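One chain comes next, on its own, written out as structure tokens in the form predicted on its own.
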Amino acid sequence: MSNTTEQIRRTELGTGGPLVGIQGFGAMGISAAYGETDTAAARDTLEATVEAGVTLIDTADMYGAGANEEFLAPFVAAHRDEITLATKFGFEYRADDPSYRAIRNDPGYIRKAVEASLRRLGTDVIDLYYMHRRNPEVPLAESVGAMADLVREGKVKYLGLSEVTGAELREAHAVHPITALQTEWSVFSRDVERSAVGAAAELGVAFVPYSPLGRGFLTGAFADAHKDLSGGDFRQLLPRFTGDNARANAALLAPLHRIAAERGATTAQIALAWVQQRAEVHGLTVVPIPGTRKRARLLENAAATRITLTAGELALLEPIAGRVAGERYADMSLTSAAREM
């Protein structure tokens, strides 16, 4: 399928939310987590998002310990009125102790985190502010109440949550409207369908799937992380990318390859089309946020929004998630799935 700069369709991000492109952009990898960055190529890729109508730009304060937000700042300044800017709080790090990590949801930390993100991003308002991970020891009403204060103060426009269960989403939404729920969702990862997707549909909350390409695995480019990935790439630590798991998971892509070949598309485009069609299947807004450092890949991903899979094609893809070898993280304790097991 050809890749063009034709702008993608737009949709409302949840009930009363901002109008955004039907596909967003996950910016973590533009400067962090996947090894060395070609800065010029990365900045050109960011420019391509606006050209393609990919307007939901997603980052977090933990990506590169704030460096990702700083990297985005010039782009944000140049395109502030054209994009919907999303960032997240929740992971606390200490510069003097690289091994330290804590999940902070307390009001004092939230206020400190938003001020730091605003400064790094060079903006006076964050369009969509997510709680990145849930700390069950802090009452959800307390955390969401503090986030709601930021809306009232004009520092944040809309609220989001990441990796929460359906019950947690309902509890939070009762305190203040939640615009978007962000959790991993792909042909390989479907645990969100246990409760979170249904709750989001019921409440009018948009779903923002992160890693809709399985962190690149669904492109068909990997068989063994230790052979196929460069140094500094965090995927070398992920169970699905290593050893026998990687080889078994690569074999699961056969239906994706087949459909892609028949359509003249890429495997990645078929995987993204599957995620996009969850909107129709489950009756909610779905705005996946694939990431890339390459303009050509960005345009390829955006073109996937114009693919509609047939019932027969969807049936071929249906069993894959249940056969995937390995968890999506080595440590699943911070995921919503862990609180539903």
Ligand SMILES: NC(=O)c1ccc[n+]([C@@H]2O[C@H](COP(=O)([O-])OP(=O)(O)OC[C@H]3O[C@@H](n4cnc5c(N)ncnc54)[C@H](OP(=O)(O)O)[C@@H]3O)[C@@H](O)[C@H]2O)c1
Second form
Amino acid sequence: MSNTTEQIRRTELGTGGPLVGIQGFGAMGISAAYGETDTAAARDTLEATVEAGVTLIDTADMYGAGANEEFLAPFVAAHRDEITLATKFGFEYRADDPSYRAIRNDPGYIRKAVEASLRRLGTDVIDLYYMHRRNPEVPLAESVGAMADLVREGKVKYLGLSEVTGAELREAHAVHPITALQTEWSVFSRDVERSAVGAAAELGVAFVPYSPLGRGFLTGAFADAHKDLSGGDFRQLLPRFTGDNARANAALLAPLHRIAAERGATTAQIALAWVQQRAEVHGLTVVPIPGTRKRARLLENAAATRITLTAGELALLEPIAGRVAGERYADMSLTSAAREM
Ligand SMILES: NC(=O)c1ccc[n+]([C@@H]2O[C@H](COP(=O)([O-])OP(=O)(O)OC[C@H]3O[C@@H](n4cnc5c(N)ncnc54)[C@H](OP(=O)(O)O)[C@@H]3O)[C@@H](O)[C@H]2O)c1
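If the one shown is the form predicted on its own, what is the structure of the form predicted together with this ligand?
To see the whole picture, the full complex is given below, headed by that same chain.
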């Protein structure tokens, strides 16, 4: 599989949404979660996104406590009309106290959060504004109502939600059209297929799968995460990456390795192709947002949009998710899956 800079195909991000490349880009790892970043290489990777037609650029206010949005600002200034810029609010953080964390969905907080994101990103409008996590103590109508006010005021163009159930998506969509739902979805993580995916398909909401490479696990890079991960890496806290689970989960990748070898592709590319095709089964638009800080990997991931897996290959991958050892977070209480039990 060649990794050319030929532009990837485009799609409408949800009914009436913006036109974006069918694969987007997750910027989180540049400033948070996955250890040290070579910032020059990360800037070069950002440039490669637009060259490859990867136009949906994803960040959040809490990634690096505002640092990720600030890092993106020069890129946003240089490419404002070529990209669809998505950011999120909801995790209240304090730069001087990394242990502090609260989920805030109240209108007063949303209003302050949007102004801070606009300032850090150096733009006067956010294309897609997500509620990052749901706080069930705040009525959804209040939060989405406040987000809809931002659309009317021209600060935001489209609305998104992250980690909500199918029922919550329907409730929110009745208040104001929701353009995109962003939740983890990959060969390893399929709890969204319980209710969220079906609701999104029915409502014409695009699905934006986050961590489509299983936070890197599906690239085959982690046989023994205890040894493979450095001190500051958030994945050390994730049950799937720890001890016996990591070793058992690495063994589950055998069909991905086999398909990749037969096609002259990488396991990352097979994992990304799986998400695109699984969405077709459900009849919905997906724009996965793999994250990388390396130009070559960005191009490798974009090239995966040209792979179509056969029915036989899909069947080989089908049983994997049901066998994964360990949850996708140590604390699942903030996920949509927790509210579906
Ligand atoms: N809404 C939410 O709650 C939420 C949660 C998590 C993430 N997200 C969003 O989703 C985006 C993507 O998720 P993610 O970054 O967690 O996980 P991911 O995209 O599944 O995997 C990222 C990891 O894979 C590595 N990688 C990427 N392409 C590769 C390739 N071709 N070969 C080998 N390794 C490769 C990256 O390393 P290098 O960087 O070193 O290449 C990084 O360690 C984030 O950036 C963020 O924007 C949203």
